[in-house]
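Okay, so here's just one chain, in structure tokens, the form predicted alone.
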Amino acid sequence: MVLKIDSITLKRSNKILFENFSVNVNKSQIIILTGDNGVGKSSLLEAISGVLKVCEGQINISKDIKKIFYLGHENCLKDELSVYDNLRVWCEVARKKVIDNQIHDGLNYFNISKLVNQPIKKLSQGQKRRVALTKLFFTDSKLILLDEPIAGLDKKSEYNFSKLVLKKKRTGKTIILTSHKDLGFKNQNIVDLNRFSKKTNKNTKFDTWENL
């Protein structure tokens, strides 16, 4: 088991999103969180990553997971730095030894290698998102959290992203992401958080994503 969420209560701006929310997450799963805006998709990812504290209950992550890869709505890129420098700095912070050819290969995968020396501030929103998603090439994290990862992407980039996620899954990684769009993964677990929100269901418990 990769992740165990045990009877958590989650709030945002003093509003209860979930009460008594429990789930077990296993290795090599793709889990898609869906639901209305404000239902708590992003907040749940933040709670798993440790950015947002739970009011009650516990979130337990397997001891063999030393770090989590988390990409939120923000791309976490420095506007004044070039595409290359942003990725190089991120790799250094993540303690990943990456050579220049690997950075170029990752950018080429998302068709932005020609932008390698451009400062982030000159890129479109879609291009910035592709730069941020290039970090996926370099992470060896066993738990990957992605908040609306395909926002601003074109069809080709969406397809390439989906292929990359499947590759991560085949290597034993677990991916939990939010999306308003069906990405078409086989054997994916779609979780509609509308069913478990405070306003629709006060005391929902379940054991595994497969039971949804």
Contents of the next structure:
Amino acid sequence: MVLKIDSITLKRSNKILFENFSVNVNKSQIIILTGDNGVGKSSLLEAISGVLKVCEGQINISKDIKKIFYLGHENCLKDELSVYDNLRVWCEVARKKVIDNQIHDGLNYFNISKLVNQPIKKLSQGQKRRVALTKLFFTDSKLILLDEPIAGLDKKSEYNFSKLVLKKKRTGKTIILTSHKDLGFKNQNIVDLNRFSKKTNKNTKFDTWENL
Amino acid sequence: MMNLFLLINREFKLSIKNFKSALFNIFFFVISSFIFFLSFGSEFEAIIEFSHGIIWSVLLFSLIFSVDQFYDSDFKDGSLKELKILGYSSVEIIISKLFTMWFFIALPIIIIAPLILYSFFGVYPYNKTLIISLFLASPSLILLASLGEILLIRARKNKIMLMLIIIPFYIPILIFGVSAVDVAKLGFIPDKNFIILVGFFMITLPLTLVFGKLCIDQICE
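Cool, the form predicted alone is there; where's the form predicted together with its partner chain?
Okay, now the whole complex, with that chain kicking things off.
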């Protein structure tokens, strides 16, 4: 077992997001966290990564996992630096020995190799997200946490991202991601956080497009 | 130690790539100093009397205005959180930024200040004392400015109010720094002033690290 979440309660700004949430995650699993906005998907990823403390319960991560890869809502890219410099600086801080060709391969995978010398501030949101996702190419972390990774991506990039996630899964990595879209992975495990949420009123009937 | 080295390396690379900010800071220091000096008109004696105080005041403003680039961008683009998840402690992050700030903001000013004085007075007789006092006090000023910035990262609206709370803490350092040159003018060795400036560093360092760590941990949540 890679990750064991045992009856946790998560709070944000003194409001309980959800309580008594438990899940076990095994090696090479893809877990997709779904739920309404503000239900606590990002907070759960932050709690797993260790930056957000849980109020009750425990999150146990296997001792085999030394490092966690986390990509949040923000792309963690410096506007004034070029695409190449951003990735180079990240690789150094993440203690990854990456040669230039690998960086070019990563960028090529997401069709942004032409932008290698462009400063980040000149890129569109989708291009910035693709640069951030390129970091996934270099990581050897066994647990990968991705918060809305496909936000702002076009269809082709979404497809490339899905392929990369499956490749990571095949190499024994565990991926936990949040998404409002179905990425269509085979054997994916969907966890609907609405079921545990304090915000969602279970008695309320929500309008659907069909009812309108 | 390796973590600290990697972080300092990162901060240096970011600062070198963003060299315009450092240049602007030096430019601000030079122009402000000249404007202050020129405002005295032809009263050359008065300029000599107050020159070190002017250098100190302008240094303080340069530090206050330039530290935000070090924390603000890391907070906004999520890098602060990313560094924590990559296994770097808040204390390591703060120390790496402090060192980089001192190197890219304070050190150029310490080097340039005697040149500015030289351009006005020729050989300024108290250059040595001024340089030593700036050298000893600048880390404490950086620490306080840094602490203020960490406290203010999230406070968008009340930034001026909170800044006013931090500014009084600069005053004692400013007083003992400026009076070191005054003591030298009287013909004494200002060693006591230097010891007090080192003492301020000993107080501000743990304070900044402890409160800075608490704030950064809170910010990342």
